[in-house]
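Only one chain is given next, in structure tokens, and it is the form predicted in complex with its partner chain.
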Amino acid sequence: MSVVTEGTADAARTAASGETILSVNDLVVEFPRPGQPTDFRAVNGVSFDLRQGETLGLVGESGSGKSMTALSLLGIVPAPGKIIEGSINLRDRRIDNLPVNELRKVRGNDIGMVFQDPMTGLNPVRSIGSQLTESVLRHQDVSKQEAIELAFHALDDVGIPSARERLEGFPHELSGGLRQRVMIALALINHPEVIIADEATTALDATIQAQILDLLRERLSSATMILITHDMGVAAEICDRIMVMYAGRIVETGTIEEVLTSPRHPYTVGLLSAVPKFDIRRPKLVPIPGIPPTAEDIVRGCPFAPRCRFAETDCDQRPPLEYAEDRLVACWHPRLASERKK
């Protein structure tokens, strides 16, 4: 691994094993501010990639842009927010540029996604097996029978007791780790490369999320998947490498326990504060003094300086994601190793 590297997209990708599947290149999403001088960059330049087999943990703040990076994958930004630079790779075909109907392909079949809301996140009104059957059709040349038999194994794969019988039956009859249950079927249904699970397990409670978890550690374990997280004892739980977020760009990034045991940036710092030995016994990030720039701010120069014990007069620059010693982290004052130890 090289000390410093030059360009933040080469930089990322640290040397590890599998095959690149997804490379994300200085992604932007911006909302428009009727009125304001500069519209919001939601993610402001965010570089990563996702090899395969991975488990690749997003955390941040709420706010921090972690959702819009993972819809920007799709290409699901909610109007009228939109990517407006960078590029998205799925292995060697550009993705963030295709024609919406090349993109529909992609959606569901090659990047899955489950979301946070199990409980608003079905048709009510529809067959379970019905909106199972409408992706697998729209992805699979199977026939209709043929779809029903998979949207049965893929509720049966999820756990779902007497999956036959839900196919027919609708999303309230169920409860909620149920329907996440659902909702992970549905994201799986066409095999897709990728993963994104958005705080899958938030909306539900400890007991139920514990099960969740181990259905996602089970059947993805092989899986390359994102997992976006607010809870750090989740992310170690399952994740291999991690990538902190705040004010839509990754701060740092490394192994997970490079960055649990040993936190470059003061952010990441301040996630893990009340967690100093890594207990995932505490499972919520505790609260860092101050709030993370808004949609008014015009933020120039590092964006957590105002929030940050460590912070200079350097920091009104903002800090490119380079390498300090062997981690990459977006700071001027990196909590370095060496000088932890002084």
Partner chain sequence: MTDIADNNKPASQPIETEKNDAETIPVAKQTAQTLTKRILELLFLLMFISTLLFFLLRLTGDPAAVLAGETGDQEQLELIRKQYGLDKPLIVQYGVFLYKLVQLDFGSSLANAQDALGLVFERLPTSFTLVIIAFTANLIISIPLGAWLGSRPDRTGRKLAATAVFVAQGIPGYITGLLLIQLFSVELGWLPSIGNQGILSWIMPATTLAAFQAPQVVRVISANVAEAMREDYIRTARANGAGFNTLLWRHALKNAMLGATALIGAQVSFLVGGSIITEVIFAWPGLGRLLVTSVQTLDFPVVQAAVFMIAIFVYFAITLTDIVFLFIDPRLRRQRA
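Given the form predicted in complex with its partner chain, corresponding form predicted on its own:
For this one, just the chain is written down, with no partner chains and no other molecules.
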């Protein structure tokens, strides 16, 4: 999917101005590395606010910390990883330090999740209806029959054909696109305040991907959502604001229009240059050289410096996330508008 500013849905919209629903402050997630001098920081000092009605995009390559940030919000960081610093607040309630039984009440009720692979989020040996009704009965004070009706309407609302019959079916009986629709229904059924969509269209072919994007736009047009993707084109279709992540850190954040039209961080510039463009008049695809740092790499300076054509000697120090003209950028040499005009 190509990234263009003309023709993308609501490309000129600005970030939502509603109240803050979710606040993440200096979040650090570490995984132990036995025998190594330091542990691996999968998420390293991430902070952001999510406002009511806003769709925030988390963009970056695989391993940049996007999904681990999302799992932290739900309290499901895979062992032996754990949150060691920072806080997560849902409205005025801190949720990162809740007991397990309290966290279960938050998942699905306050925060819903659409996983990349539906077979990860759906139990393959249980019927679709039983999984939907279980979620309803866990979070809503209704009878079993009422829960079944809510499950039926949830499937019908996301465009599942023969929705009532599908309640008795199993995930493996559905196509990938229909399974993803079930995941969206499961995420929405209890009307959570925040929806997290983690690479929700990555495993689908182009036609089904477009259908799921249309569904997300339609069903979540007024929702508060975090969209995790490596695809700038998908972010352009859905998001109001975007955070670009690299090596566990935020390297740039701004409105979708700002980031697409005038990227500041060299990594953001590289991501946009690497997007296929179906226009022979435009420059050819330009890949980002090198590879992101791995868990074995100890990075003391700017983690992007080894891949950056603008790197200089001062890049051996880690740059802070601070304003460069109109937005936050973690770079000693951001691509400023005044420089690009020269």
